[in-house]
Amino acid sequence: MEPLLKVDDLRTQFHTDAGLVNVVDGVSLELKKGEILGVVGESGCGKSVTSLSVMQLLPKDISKVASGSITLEGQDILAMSPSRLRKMRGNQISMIFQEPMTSLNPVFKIGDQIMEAIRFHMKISKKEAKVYAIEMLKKVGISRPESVVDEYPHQLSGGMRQRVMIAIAMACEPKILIADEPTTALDVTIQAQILNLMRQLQQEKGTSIMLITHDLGIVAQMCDRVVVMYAGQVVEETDVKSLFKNPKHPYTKGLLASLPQLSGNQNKLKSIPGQVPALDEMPTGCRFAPRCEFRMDECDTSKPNLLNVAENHTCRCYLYQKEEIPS
């Protein structure tokens, strides 16, 4: 099946005060229709940057994608005009941003966002659209719809206020929706029920979601396949069974070991030594060698590629060299 949107060799470039570094190395990954494509990593290490330039959202003025492709249902993401990509924000690619209070004007009413997003795309009237953003909030489970619609972010709890922002994102039927930490500085109880409300809209609409998160509970809960990301690199990527059964990156090894346990046998979390590279000081071989407990002679002098090490598994890791399947 060809990829909904398809990701080829991106690189995203800041400019700092010590020149230009690669916030997105080399990044690749595909989204199928239908499918819920985990993205996951600590703070750092290029998910939101990615996704920003999918969406063509970066500063222009500080950053640039300086190489790779990004296509959506083969049409190429970056060789659109404004004109286009604003056609193509919401309408067949939306966005829910990491923080709903910050993503929200604060100066317009709930109502006013909501139909902006309506008129530009669908070209009906302020009265049907204001009637039909009423009933996306019902959609996404906010009680009195009729008098939400008339009030400011600001009245609204982080819960009705992420409840809202997908409303947004949702309003116009896109094929993919992007998910940036949709949960974050959530209660768990309203954490389960965003992400419910995000499978249950998937469901019913077919949409595809690139849902980025650092929670692999949520991954386990929500995803068919994970790409796992280090200091802008993809360093694994397989379906989601796989990747908790037999985990192959070192990194992604240390992530999952950081999980509690049911069984109550731990007697303390572990934990992953060290930090993630600043954007400056990328060693010189795997980004993930200072860290690693298997780290080897070349892993600090040659870059290691992503081999496949199982039938949909790849990684990028010397350990896995000679276990190497043909593509």
Second form
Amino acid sequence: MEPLLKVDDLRTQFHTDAGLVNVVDGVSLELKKGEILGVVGESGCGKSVTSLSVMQLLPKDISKVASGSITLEGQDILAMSPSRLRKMRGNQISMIFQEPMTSLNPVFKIGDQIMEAIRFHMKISKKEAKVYAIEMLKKVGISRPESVVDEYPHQLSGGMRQRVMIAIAMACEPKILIADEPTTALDVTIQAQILNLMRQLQQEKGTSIMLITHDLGIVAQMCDRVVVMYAGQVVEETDVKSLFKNPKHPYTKGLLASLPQLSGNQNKLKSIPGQVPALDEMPTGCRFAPRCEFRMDECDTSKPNLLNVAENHTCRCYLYQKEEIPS
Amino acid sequence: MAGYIMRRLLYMIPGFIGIILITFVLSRVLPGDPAVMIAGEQAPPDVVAKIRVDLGLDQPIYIQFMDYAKKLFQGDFGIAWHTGHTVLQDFASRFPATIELTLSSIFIAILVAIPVGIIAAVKKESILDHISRIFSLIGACVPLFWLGLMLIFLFYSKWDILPAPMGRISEGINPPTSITGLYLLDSLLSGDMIAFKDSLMHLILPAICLSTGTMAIIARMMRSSMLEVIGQDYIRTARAKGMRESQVIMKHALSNAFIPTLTLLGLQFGFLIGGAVITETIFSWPGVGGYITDSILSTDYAPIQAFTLISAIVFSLVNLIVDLLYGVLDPRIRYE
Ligand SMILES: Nc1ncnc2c1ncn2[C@@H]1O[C@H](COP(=O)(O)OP(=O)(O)OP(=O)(O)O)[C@@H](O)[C@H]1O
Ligand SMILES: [Mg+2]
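Given the form predicted alone above, what does the protein look like in the form predicted together with its partner chain?
Up next: the whole complex, starting with the chain shown before.
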């Protein structure tokens, strides 16, 4: 089946003090209809930049998609005109962000901020839009939505604001929701509520979700499939069960080992030694090699490719070269 | 809200009392003897002495102050010796000209500076941004009197496109029927297009001259606050909703970026009052500014003191209004 969203060999560059660097370097991923795809990886590995590339919302003056393709139902997003892109944003693909406290405009009423998207995409009257906005607020679990529409962002808590963001994002029933660490800034009980809400909406509408997080617990709880990113590249991709039962890439293994386990001995909590290499000092070989406990000679000299190591399971590591199965 | 305004008004009073004191003392310690000015350089000493007694200048300074303060309370700003009218009369006949000049400069400054600031921010580091930066720098640095003289030289002497810098309207033309005292507005209201065109021609140069400093500063402020706002998360949200770039900038960004600019505008008012004194003198503009220059030159205390006090009151009220507008623009601000 043709995937809903297909990112192929995406390379996104940023102008930095150290010159032009590939922040996202050859990322490929697919989002199928109705699934929740987790994207995990350490801070700075390019998760947000990947999603902003999809939305074409990169900061224009300092970054650009240098090569690769992004297609939405076969349509090339990179070739879309500005007006076509606007019709896509908020309507076919919506996005919610990591920072609920600052993602809403402080000087406009909540209702107006929801209605703006609704009216732009659905071309309905102000009155209808307001009724619809209240309905959306109710749907995302906001009590007394009739008064909240007339309130300003500063009158709401972080959790409430993220609910409002979800209401805005889901208002036009997009096919895809990109949620960039939607709960990182919220406390744990609110996190669970927001995640449940997203899942409930996803099940009702069949929305596909790209859920970006660095919390493997959230992945286990929410996702169907997972893409693991490291230093701007995908290093492993598989379904969520295989990832937890049978992780392949040493980086993934490291991430899993650093998860606190209820039954396990707390002392065994491990972290991956070393640090993510700086963008302008990427190793010539495997990017994870300097931190890898299974490092071999070839890891330092040549770049491993993303290989099919099992059915629906790819991994970028020389350890599995012999296990490669034809796709 | 009403309580807030009352409190703000009350807080102004000590400041005003301070200003009354300082201007009074300053004008007494400055060199120059008003009695001599009134009587004339050649007047015999006994005439000068008599004038001094008439004016109460022979009294100790604290008595003079009490006298002055008491009259002030009754709304009596004294008499301008150099015109022979009461200060209030003089002000009443000249204030409309000053108000027309200041309002037009603010209008011009905003009209130019806001779009320039927005464009400079949106097209950061482009040629437009650089040009606006250079002009702002010049606008902020150039001395008012030099700019005024250059404008007169170019537009009147050299190219002869604008009338002589003499007053608000040409001699052969009747001023419009007075409604607000502002010629432009009055001539429009009474449909007198001849007066409108002529007074506009007279107003253009002094208004531009007075506006440049404010214009430059507001353009820079607008650019920097716009740049800051454009980088905010909610701007990304607006784009992610599919909003048009023009709406993102003009609605989402501007409504936030204008707030700090407004504060600056209020503070600039002080600069405008000072600038008006110079501009009016250069352009022989029959407003309060030119009158104050004359008063200073003829050691005429009463108008100077009145002008300082009234300026302070206007400045404080403008900034109170700015603060109230702040609350309208930014829902996070509540007055209680
Ligand atoms: N606006 C920007 N200016 C300069 N560099 C940027 C910018 N945004 C991202 N980058 C660079 O791109 C890299 C990847 O950033 P990105 O935001 O995609 O990371 P992330 O995986 O989303 O991390 P996090 O978990 O912290 O959100 C960063 O290391 C940073 O150097
Ligand atoms: Mg991020």
